Structure formats: structure tokens, C-alpha cells
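Starting off, we have a lone chain in the form predicted on its own, written out as C-alpha cells.
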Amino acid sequence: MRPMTILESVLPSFLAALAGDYRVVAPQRVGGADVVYADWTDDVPVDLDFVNTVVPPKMLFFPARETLFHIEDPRHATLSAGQEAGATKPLAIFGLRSCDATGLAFLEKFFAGRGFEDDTILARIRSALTMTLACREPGADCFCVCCEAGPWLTAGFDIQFSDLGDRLLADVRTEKGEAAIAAASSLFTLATPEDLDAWSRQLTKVDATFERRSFMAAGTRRISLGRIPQEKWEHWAEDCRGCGGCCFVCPTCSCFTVTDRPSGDDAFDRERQWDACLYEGFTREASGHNPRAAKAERLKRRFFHKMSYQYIDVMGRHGCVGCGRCVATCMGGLDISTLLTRIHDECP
């Protein structure tokens, strides 16, 4: 489909136009200074002048919290499904940054993999409709385009949407994606020459103004081959105040844990709640052994996991998508692009 155009003005009532088949979600500001992803009425204005949401748009489809199912009489035991009620439409998310994009094809592929698929999770993913909004300006602990990642994309999304100023330029890439812009063709133009010079104009500037870099090739080598000193990683895990904050934020991380919780008299929730590889008792094991119970080991595990040859080769690349938001929230300087940093010019 050619590049279409819609004037910002009336991107209201294209929202509306999914409404009807869609939970629609978009990015809103709150408290003045924070962005979040949330539900779309047409009494609070899309943000879009932002650099990225303080929590990934994962938690829409991963949840911080969720009941799996319920279990009634362990004994003989009788189960229902836990699914939040009322959870019937698809998510039609706008303006995903790239980087969360890029998060959200690969959390699609961790619950795809492994010879299982976790229904509860990917149901969501693959029914959304997933429109991108790239980014005018990068902020300062942004790295994306060190992580193949952004800050535009030439796949993984429905309709790519560009900010021209008083208009949006929207490359539509899936039978999902055209299907939304029939849905509204009244609001939406071909894009003209002029259009697209603009846009081009623009992923250059974009792209010479990104302060961050990092070495995501010297750190994934090196990481892979074992070539970093175990008394490094003791050194920099000495930084590390285990608060998990850096996989929470984080669009690619994966880890939960389950719990039954009672919900009445011999009745439990099975729950499924995030969890970090940095708390000391993640691996702990059911006999009290825990194989990993120095923060050094836990770091070293967590860079591994993201940047190693051996998971790239298993996920088709490595677990990050520079969004930047582990540079912002870790206390002890421990996030991707600085370690790395800190690899390349301590380990060489």
C-alpha cells in the first residue's frame, strides 16, 4: 500500500474509527512530566511529543500480575479459567516507539518458542493491531540505533506513523494495517512527493542526533567467549542494589514466577507475577541450593542472557532494544549500554 497522510487534527476521530473493534490504547501524559500507555477517549488529548513511557507497553499484554486460573477443592481438584472479564476486544495500540515494537516481536517469540506456545500471552500479541510512531527526537539515554531497533523500522508493525508537524505520514505494511486505514479512508491522502521528502529529511536529522552510543559488538563477543575476568563482574556487582528495577522496565525481559494464593474456603488463584534475575532467590532451588547466590553471578547471568552469541542464535538477536529505560532506572550504573561501555574499555 502507498504512503498515506492524515492531519493530526483529526487522528481523534481515526481512533474512533477503531473503537469499535478495538480496546484502543494510546501514549498520555500524566503529572505533568510522565507518559504512560493507556486507554483512549476522546476527552484526553494523544500525546505525541514524547521520548518513551517510564514502563514498556508490555505489561498490556504481559502483565505485571495475572491470574492464570482458579482451583476449587485442591483435593479433587476442579479448574476455571482466570482471565480478566470484560477482556474481549483486541488491543489497537498507537504510537509504539520502535524500540517497544522491536521488545514486542521478541517477547512474542520467547512464548512462542521452546516446542510451547503460552496462549494467554500471545493471543494478545498477534490480535493487536500495532502502530508505530518514530521518533523526531531521541533523548539522551536512548540507544536504538545501536540495537538495529529504531528509531524507524522497515518491519515487525501494522502502520508506521511519522510526525511531519501538522500531519502524520503513515506506511501500512500488513493486511491488518490496510484494513484499519479502510476503516477511516475518508481522513487519510496520498502522500506526495513533498511528503516523503519531508520524511526523508527527517530520519536523517533523527539519526545524527542520538548522544548514545554503545558497543554491543566488543561486549556480545566478549560476553560469549568468556573473555571478561570473574573478579570484574564481582567488582561492577558491587554496584548492584538487586532491586530488579532494570528488568521491569526492560521491553524484552521475560521472567515470572507463579504462586497459588487463597481466594476462599479451599479455593486458590494461580498466579503469574514478574520476576527478576537479579533477586537473590530466583534460582534458588526447592532443596535450599541456590546456584546463584552472589550478585556476581546473577549479573553475569543477566548479560549473558541478553547479549550472548548462544541466545542470539536461539531468538535471531540479542535482548536489547536500546529504549534506554535500564539507563535511567539502575542506581549503580550497571544497565546494557554502560556495562558495555565498561567491557569494551576494561576487557579488551
Second form
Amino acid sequence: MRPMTILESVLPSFLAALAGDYRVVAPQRVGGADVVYADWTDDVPVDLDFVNTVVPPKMLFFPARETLFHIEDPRHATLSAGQEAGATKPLAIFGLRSCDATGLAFLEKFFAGRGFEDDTILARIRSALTMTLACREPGADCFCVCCEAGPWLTAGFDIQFSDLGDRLLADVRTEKGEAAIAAASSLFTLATPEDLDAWSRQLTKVDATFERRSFMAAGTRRISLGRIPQEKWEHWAEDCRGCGGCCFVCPTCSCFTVTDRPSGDDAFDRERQWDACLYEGFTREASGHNPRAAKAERLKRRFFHKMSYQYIDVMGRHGCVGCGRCVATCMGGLDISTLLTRIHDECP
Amino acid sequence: MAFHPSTCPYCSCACALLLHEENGRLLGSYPRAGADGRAELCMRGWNCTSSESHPDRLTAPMVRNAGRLVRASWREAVEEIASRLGSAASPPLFALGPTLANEDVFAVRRLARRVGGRVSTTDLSGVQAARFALRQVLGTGYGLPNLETVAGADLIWLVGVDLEDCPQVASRVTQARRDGGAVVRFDVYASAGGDGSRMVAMPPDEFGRLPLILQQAVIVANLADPEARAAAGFEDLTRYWQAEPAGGDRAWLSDEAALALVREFRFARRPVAVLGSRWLTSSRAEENTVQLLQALVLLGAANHVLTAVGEANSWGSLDVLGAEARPAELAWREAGLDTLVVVGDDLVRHSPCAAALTETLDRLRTVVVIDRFAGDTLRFADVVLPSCTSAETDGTTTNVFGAVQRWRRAVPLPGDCCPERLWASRIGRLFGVEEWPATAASWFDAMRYEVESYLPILPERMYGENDAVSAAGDDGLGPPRVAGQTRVRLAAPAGDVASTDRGQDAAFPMRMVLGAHVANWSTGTVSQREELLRREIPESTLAAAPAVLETLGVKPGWTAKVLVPGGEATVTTRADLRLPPDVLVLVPLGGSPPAQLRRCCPGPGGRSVGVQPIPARLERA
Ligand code: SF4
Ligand code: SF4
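Structure of the form predicted together with the partner chain, given the form predicted on its own:
Every chain and every other molecule in the complex is listed next, the one we just looked at coming first.
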């Protein structure tokens, strides 16, 4: 489909048109400063000027906590679906940032597994309509440009919107995206050559405006080859406060734990909850033995998982999309960009 | 799906968070950027969502009948409580936990006054000693205005601060260090480890000497800050130190080293001193902290002091209760007590003297528990009322910086649960008080008229349609405090302030102090119900110098027996290279036998209780 444009003023009508088939989610401000993906209603303005959301959109597909199923009667193993499992409509996310769309594709690959598929999460991801919003300017923490994950994309979305001032240009790449536009075709017009020029100028400009860089190649080589002395990991890990924030805010992190929790006489809920590889209990075995009891081992493992050739080989790319959330959330200054700089500077 | 801007209930940093709710359940808690633009939470803040459906959750009132707690209607339970309060032989004690909304504290205080009762608060990390010293020396209820002051410091003194205890402070210290700031740690360790700080290794029995050494060094070297010279009592203090040598036999901080330290601090541009829970829960913390604040005043740092973060969470309670607040640990010991109402706490689990407490509870005529979870105290309860967590109620909470912040109700109340203020008003009506505020906002309004420092905070700002969501340091929402408002009063140390507390018993030559693990904080009984936190620290641990373990033939990770006067426990060991050979650091799991090895040393003013150091010895298990 050729690029189309839609006036910003009629964007709510487009989202309303989607609301018949989809649960529409869009970035919204809560409590002043923070932006989240929340259910869109036409009385809440869609925020187009946000840098990024507090938590990545993975929370819509892989919630921080969900009931997988109820065990009604353990003796007879009577199961029923968890309350979040049978989600009503597929999701339509408007305003997904490029890094997050890349992160979502990464999660899809992870949950498609090698021999095991997580049907629930895959169904959510695959049924969703992803409408990304190319970034006009990067945030201070962003480094997607170093990670092949933004600030705009050439694939990995249904529709990519770019803000041209009073209009948005829609770059449509899938049948799902075409169908969505067709459902509200009267709101869209074919992009003019001037629109396309403005679009292309904007994309080129934003690439050059990143202040933050991340030494991805240096990090990958040194981590994969084990070039970082153990003392370095130990020294850096002293600043890790074990909050787990880096894992929770990461669009590609997928660790979870599963617990059974009594929910009445003889009844249990089996729950899945986000977990963090920086937590000491994450790898502790039932015997009490913990292969990664030391913080340094956990930090090292996290970076190996994110950056090494070995994992790139499995997942097809780095496990970092440069969204910068770990920069904002890490209590110890051990985010990907900062630590890769230290690896680059301190471990030749 | 909805997001509710709220505040973490677990410690007195009170980080801004967003509660994610869907279909009436909490799915996640996420950081908010807050006033300082940081979006950080510690492990606890990230994981405060699963407790509302925990199997220990109390959801119905219960009354003891034929020895068993049986479900009752709220009316029956409330009438039973009222009748027991009405027939109490002595003033009932209302023991308040550390994580209650200010409005709930206020409501319970109102009820207590109505029935002629008294109030106490649980003090988990020395808040009461800190508050007393701040008031005594600085004439203010609060120290530093925000955490960023720590991040921007060029010199930080960490006094008895276990960095594991407060991740937010640790994070700001890390930042300050990265930006070139220097860090000096005053603690029981022999070395600071590899983090680049300098260590002043205080013997656990000699904490009280530190402030005196510092004071003397400043006075003798004539380094006192001009404002301190103008403060009331400066002349007395000067005369005292000119007459009184503090010196004596101390290898851990020579006069020259002390002079170098005070010089460095005095001439630093942005110095900050942080007083941690190891300092504030030590025996004699009350007077030691007064003396330390005096030393800091002399150094020109009256407004550069941060006290008691970590597990502490009671700053708003102390504002609301004022001088009425006694430490629970001393209040329940008072003779003649026959009726105890425990609100939002598991006293038995938190008490350093659980054995004495359970004896007391056994003999009380009435024990009422108003709480969110069934804890160890429940087995003594005659009547139980279920209350709510911070995600289930609207209310305010005041952090260590004096910022008053909102809790927002994100999920419905389970079963018959309701906020403590509602229980208080239901009971109060049976005592003839008909007028009780009906909404959280009107409770706040009623409270500000009785708590002077909250009067300037307008309810519409706190509870309006577009209420300001205050994050730490947000202006206008905190009670008046610090800069320019302190009324410094200095006084010469009185009596035997420097006396050490060696407990000269050859059978217990070592000293055990307490450490913390963030996942193990027990604040308000809530966090212990979070599975990920529980998993993080499955057992109590005891750290010792490697040579000590080696001599005993105990490998790190093996268990050893630790003995203290009147008790012993078996505990898993850890080797800690930083420790001197005569010091042990116990990280006890709440309610476990090692937690019972804590000490109970009431401060002389009866305003605080120290729980360490503990004379100890280590044996092979
Ligand atoms: S965000 Fe930083 S401090 Fe927190 S667990 Fe990750 S590395 Fe550690
Ligand atoms: S530091 Fe304190 S307030 Fe902040 S998230 Fe942790 S427990 Fe909550």
C-alpha cells in the first residue's frame, strides 16, 4: 500500500473505527509526568509527544502477573482457564515506539521457543495490530540507533506512523494494517510528494540527533570471548542493588516464575509473575545450591544473555533494543549503555 | 486496565509508583519518574502486588469462642471490642504498626483518647531515636529535604549505614562517588571492601564515643561553624570540651585522624551525613544521636543530615502522635496493662523480646488485632478485624524527607476489610462519638487541624480532582521543615555519655550486630507475603571473619551455633572479609529463632529501644 496521511485532528475517529474489532490501547499520561499504554477512550487525549512509556508494552502481552489456570480440585485435576487467558478482543496498539516493536518481535521469537510454544502469549502478540510511531527526536536515555531498533523501522510493524505536524503519515506494511486503514478509509488520503519529502527529511534528521551511544560491537566481542576480567564484574556488581528493575523494564526480558497460590478450599491459582535474573533466588535450586549466588555472576550472566554472539545466534539479534529504560531505572548505573561504555573503556 | 499513581508503602523513602490494575486485581507496580526524574524502585517496590490475595490475608472479622477464632459479623466484632474496651481495668494500649496511613493513625489516636487509652508505635529502625535527637538539637522533625542532596554531595559520612538496608541511599551514594564525591563509613567493619570508601572501624561497644571525639576535635581545633557559635549552648559546650579530654585508649580513631576527618567535612562544599539503622538501633542511640547531631552542627552541617531510612516508615505516625508515641516495646511492658489493641502490625514477629511479649499477651484480658494478615500475634487475639493494604485505601503517608504523599485506592477491598479509620469510627460510635469524618479527604482535613505542621497542606491539593501527586521533595506538600527553620540548641554532654557497654562477660567475648536484607524487611507485615521477596532470603545468615570460621572448622554456608546471654540459635554462616575477628553480623529472618537473639535496651528517656550490639560467642553446630 502506498503511504497515506491522516490529520491529527481525526486520529480519534480512526481509533474509534478500530474499536469494533480491537481493544485499542494508546499512550496516555498519568499523574503528570509518566506515560503508559492504557485503554483508549475518546475523552482521553492521545499523547504524541512522549519519549517512551514507563514500562514497555510487553506488560500487555506478558503481564507482570497473571493467572494461568485455576486448579479447582487437585484430586481430580479439574482445571479452568485463568482470568486473563481468554482475552476478549485482539489488541490494537497505537503509538508503539520502534524499539518496543522490535522488543515485541524478540519476545514473540522467545515464546515461540524451540520445541515449546506459549500459545497464550503468542496468540496475543500475533493477533495484535501494531501501529508504531516513528520518533521525531530521541530521549536523553535512548540509543536504539546503535541497536538496529529505531528510531524508525523498515519492517516489524503493521502500520508505522510519522508525525508531520498537523498530519501523520502512515506507512502500511501488512494486510492487517491495510484492513485497518480500509475500515476508516475516508479519514486517510494518499501522501503527496511533499509529504514524502518531509517524511524522509525527518527520518534522516532524527538519526543524527542521538546524544547517547552504546558500544554494542565492542561489548559483544569482549563478552562473547570472555575478555572481561572477573574482578571487573565483581567491582561493578557492588553497585547492583538487586532491584530487578533492569529486567522488568526491558522490552526483551522474559524471565518469569510460576507459583501456586491457594484460592479457597482445595482450590489453587497457578500464577505466572515477572522474575529477574538479578535476584538471588532466581537460580537457587531446591537443594539450596545456587549456581549464581554472587551478584557478579548474575550481572555477568545478564550481559552475556543480552550481548553475546551465542545468544545472537539463537535469537537473531542483540537482546537490547536501546529503549533506554534501564538507564532511568538502574539504581547502580549498570544499564546496558553505561556498562558497555565501561567495558569499552576499561577492558580493551 | 487502569493506572493509579501512588506511593510505595514499604519504607520511609516512599518512592512514587504506579499501580496497574485490571479487573479488580493488581497486576504490577511500576516506578514513576517522580520529582527527581528517576524511575527507580527497589526490589520491594517492584513486587508489592501479590499480597492482597495471599492465603494469610484476613478478610472477615473474628471473635474467639471456646478457644477458637470464629467468623463474626462486623457488628458483633465491634460490639465485643467496645465492651472489652469499656470494661478495661487500666488504660488500654493501642499499639500502632509502622505502615499506616496518617489518617488511620489519627483515627486510632482519636479513639484511644475517647476511651482513655494510650498509643505506641513499632519502631523498626530507630525512627524514634532519630526524631528525638532532631527535635532536641535542631528543633525540627526532619533532616535532609531530599535524596538528591546525597547524590550531589562531595563528601558523605555514612554512620552505621548498612547499604543493603536502603537501596535508594546506596544508589545516591554510588552516584556521588561516580561524580568524584568521597565516602567515609563509620561502622563495625575493619575495611570498607572494594567500593572505594574509607572506613572508620568503630568497636560495636564504642559507638557513643564517636560523637564526643568529633565534638572535641572541632572545638579544640577551633573549627566550629559561625552559625554553631551563635547557637544557644555553644559556650557551655566549648567550656566542657576545654575542660574534658575525650581521649583515652582508642586505637580505632586517633586524635590526628579525627582532626583530619572533621577538617575535611568542615571544608567540604556539599557534605552530607547519613545515620543508618545500625547506629539508630544501637543501645543508647538516643543520646548518641543527640551528641552526633551536635557534632554535625559544630561542623556546619545542621541541614545536611539524613536519618533512619531503611525499614523505618513511621515519620507520619510520629507527626500525628507527637509526644504521645511511645515505643511499643516499652509500652506493653507497663504494669497493669490488661487490654491491648494491635493495629497494623505483627508485634510478636517484630519484637526483639518475643518471649517476654508472648508471656504478657498470654496474661492480658483482651487482645484485639486489626491487621491485613494473620500473623504470629493472632493466636493471642480475642477479636480480629481485617484492614486493608495501601493499594486498597486512599490516604497519606509522610516520608523521611517530610513530604506528605498519597496512597490511592487501586483495587476493591476484599471481604469485610476496611481501613483502620473506619473500624475506629465504628467502635467510637459505641462510645457516643457520632461525628467521624466520612471520606479520606475529610479525615485529612480533620487531621490537619490537630497536627499543626500539616495545617498548610490544603486538602484540595492532596485530594482534589487533579490532586498533585507528590513525590519526595515536591514543594508545598510537606510540613514546614529544615533550612532556615531549625532552632539549634547545644548542650554539654551530661553524665556518663561516653560510657561503653562492654557487658564484660568472658563467656561472650564477641559482639554481634544486625544487618539487613532488603527483601526481609517486615514493615507492616505486608512484604513478607510477597513470594519473590520471601524467596530472596530463605533463612537467617550470620557473617563472620573467614579466620573465625576456619578456627571453628566451619565452612561458609555450613551452620554454626551462636550463643548470647540467655539464648542460642543455629544459623547459616557467611564469610565476610571486611569483618574484624570479634564482630559478627546477623541478618535475621523475621520470626525465626535467630531474630530472638536481639537485645532490648530501652533508652534512658524511654523514647527508644536499642537492639544491638549483642554479646555473643560462636560454636560449631
Ligand atoms: S536495575 Fe541495576 S541495580 Fe537493579 S538489578 Fe538491574 S543492574 Fe542491579
Ligand atoms: S526504597 Fe523504599 S519506598 Fe522505594 S521502592 Fe524500596 S521499599 Fe519502596
